[in-house]
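Below you'll find only one chain, the form predicted alone, shown as C-alpha cells.
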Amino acid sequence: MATIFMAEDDPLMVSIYSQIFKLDNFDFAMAADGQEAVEKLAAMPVKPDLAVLDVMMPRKDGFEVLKFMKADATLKNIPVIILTNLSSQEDLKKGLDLGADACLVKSQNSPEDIAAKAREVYGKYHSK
C-alpha cells in the first residue's frame, strides 16, 4: 500500500486528510512540525510515496522541508505538493522552483481537491 505524508500543524486539517487518504487505500504518515517532518522523513526505514508539506509550521515551514527533501539522497525522488495559505504568485513560483510537483493554495481548493491532486501527482510517478 502507498504512503502518503503529511506535514500539517492543524490537527483538524490533519484529521480530515488522514480520513481522506485512508479512504484512497494510502496509508497516512504525519508530523506537526517542519523539524520533525525533517526528523520523520529521514528515519522513515521506507520513505512515503508522496509528501504534502504545509507552508506555514513551526520550527521549520514547508519549503525548509522541501529543500531539506530534494537535498537528501533518499528523499530527492518524492513527489512533492505544498500548500499554503499565501495566495501570492511568487510563493506559487518559489515552491515549483524548488521542486515541488504542485503548489496549492488550501483557501482555493477544498480537501478533497488537494486529495484528487494528490492522487494525480501520485498516478503520474507509479502509473500501472
Second form
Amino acid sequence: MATIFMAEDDPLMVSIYSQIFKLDNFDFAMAADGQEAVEKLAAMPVKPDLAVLDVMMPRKDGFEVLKFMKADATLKNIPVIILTNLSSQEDLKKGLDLGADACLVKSQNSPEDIAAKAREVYGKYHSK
Amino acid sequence: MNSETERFASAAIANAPFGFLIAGPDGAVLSQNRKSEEILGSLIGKNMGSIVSAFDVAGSCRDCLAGQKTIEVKEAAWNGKYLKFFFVPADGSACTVIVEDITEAKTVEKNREQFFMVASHDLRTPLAAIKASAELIMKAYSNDIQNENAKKLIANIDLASVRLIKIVSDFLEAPRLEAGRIAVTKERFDVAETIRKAVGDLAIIATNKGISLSYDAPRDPLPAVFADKEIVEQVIVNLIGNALKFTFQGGVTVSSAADDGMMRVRVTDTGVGIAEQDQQMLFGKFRQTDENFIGRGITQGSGLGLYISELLVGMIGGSVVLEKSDLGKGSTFVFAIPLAK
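Since the one above is the form predicted alone, can you give the form predicted in complex with the partner chain too?
Next comes the full complex, this chain leading.
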C-alpha cells in the first residue's frame, strides 16, 4: 500500500487528512513539526510515496523540509505538495522553485480538494 | 486674482494641512509652506533631490514641466516615513510639489493585512475541519448510523459549517469590508425578534455551562430599527457568545430600549470582567506591529469578534461600546442600532 507522509502542526487537521487518505487506501504517516518531519523522513526504512508539507510549522517550516528532501538522494524524487496560508504569488512561486509539485493555499482549498490534488500528483508519478 | 485674493491664497497655502513647495526644473526648492517643512525639513535653497532620495525628484520635475502634466508619486519610503507626492506644473519654469505624509495610513494598512492573515488561519482551519468531518461521516459512514435524527443532525453540522465559512469569507475580504464596500441591505425590522432568536440559538451553551441566559424584553412593542438584519444578528450573537464564554456563574441578560433615535441592546454578564488595561485593546485597530502579540493575544481572547463587530456596526451607522466592566463582577456591552424613521 502506498504511503502519504504529512507534516502539519494542527492535530485536528492531521486527524481529518488521515481519515481521508485511509479511505483512499493510503497508509498515513505524519510529523507534528518541521524538525520531526526531517528526522522521520530520514529514518524511514521505506520512504513515503508522497509528502504533503504545511509551510507554517514550529522549529522548521515546510520550505526548509522541502529543501532538506531535495538535498537527500533517498528523498529527492518523492513528489511534494506544499500547503500555505498565504495566497501571495511569491510564496506559491517559492514552493515551486524549491521543487514542489504543487502549492495550494489552505484557505482556498478544502481538505477534500487537497486530498484530490494529492491523488492526482501521486497518480502522475505512479503512472510514470 | 486681485491682491486681496492673492493674500488669502498665500495664507491658505502657508497654513494648509499638506506640504506645499515650489521647485525649479532641477528640483531646487524656491519656496515651501510650514507643513512641508514639518515633513521634509527646511529645503529652501537646497535641491529636493539631494534630500529625498527615494525616487528621481529632478526627473519628476522635468517630466511635469516638459509635459505640462501632473506627475503622481503614490508612495515613497523616506526617513522612516511613507510620503505621497504630486508634481503640478506652475508655469514653464517651476512646478508645485504637494507632499502628504501617509505613514499612518500605511501602518493601518499593514496592521490590517496582519489581522486578516491571522484571522484567515485561525478561523478557517477549524471551520474546514468541521465541514470535512461532517462530510466524511456522511460519505463514508452514513450506513453505520441507524438513527435518522442523528443523520439529520450531522447534515445540520455540515450546513452550518458551510454558512460559517461563507460568513468568514465575507469577513476576509478585508479591503472591501474596511472600505465599506460590502453589500449592506438595510430594512425595517423588529430587533426583539432577532434577540429572541439569538438567545434561543445560544441557550444550549448556557445550559451546558449551568448559567442563565435571558432576554428581558419590554412589555410594549419596540420601535422598528433600520439596518442590515444579518449584521445586527451577527453582532448580537457575537456579544452574547462572548458574554457566555467568559461567564462561569450567574448568567447573561439581554435588554433593549429605544432612546435618542437609537435602539440600544445591552448585553450584561456576571462573568470575569475585563481589566482596565485590557479594555483599551478590546476595540483596538491592531495598531501593534508585533505579529506574535496579535497571533497569541488578541485572537484567543475577545478582540477578534469585537473588532469585526465594530467594523460591521460602522456600516449600519450604529456603535458598539463597553459600557462598564468590573474585574471579577462582569461587563455590559451596548450595541446601538439606528431606529427606522
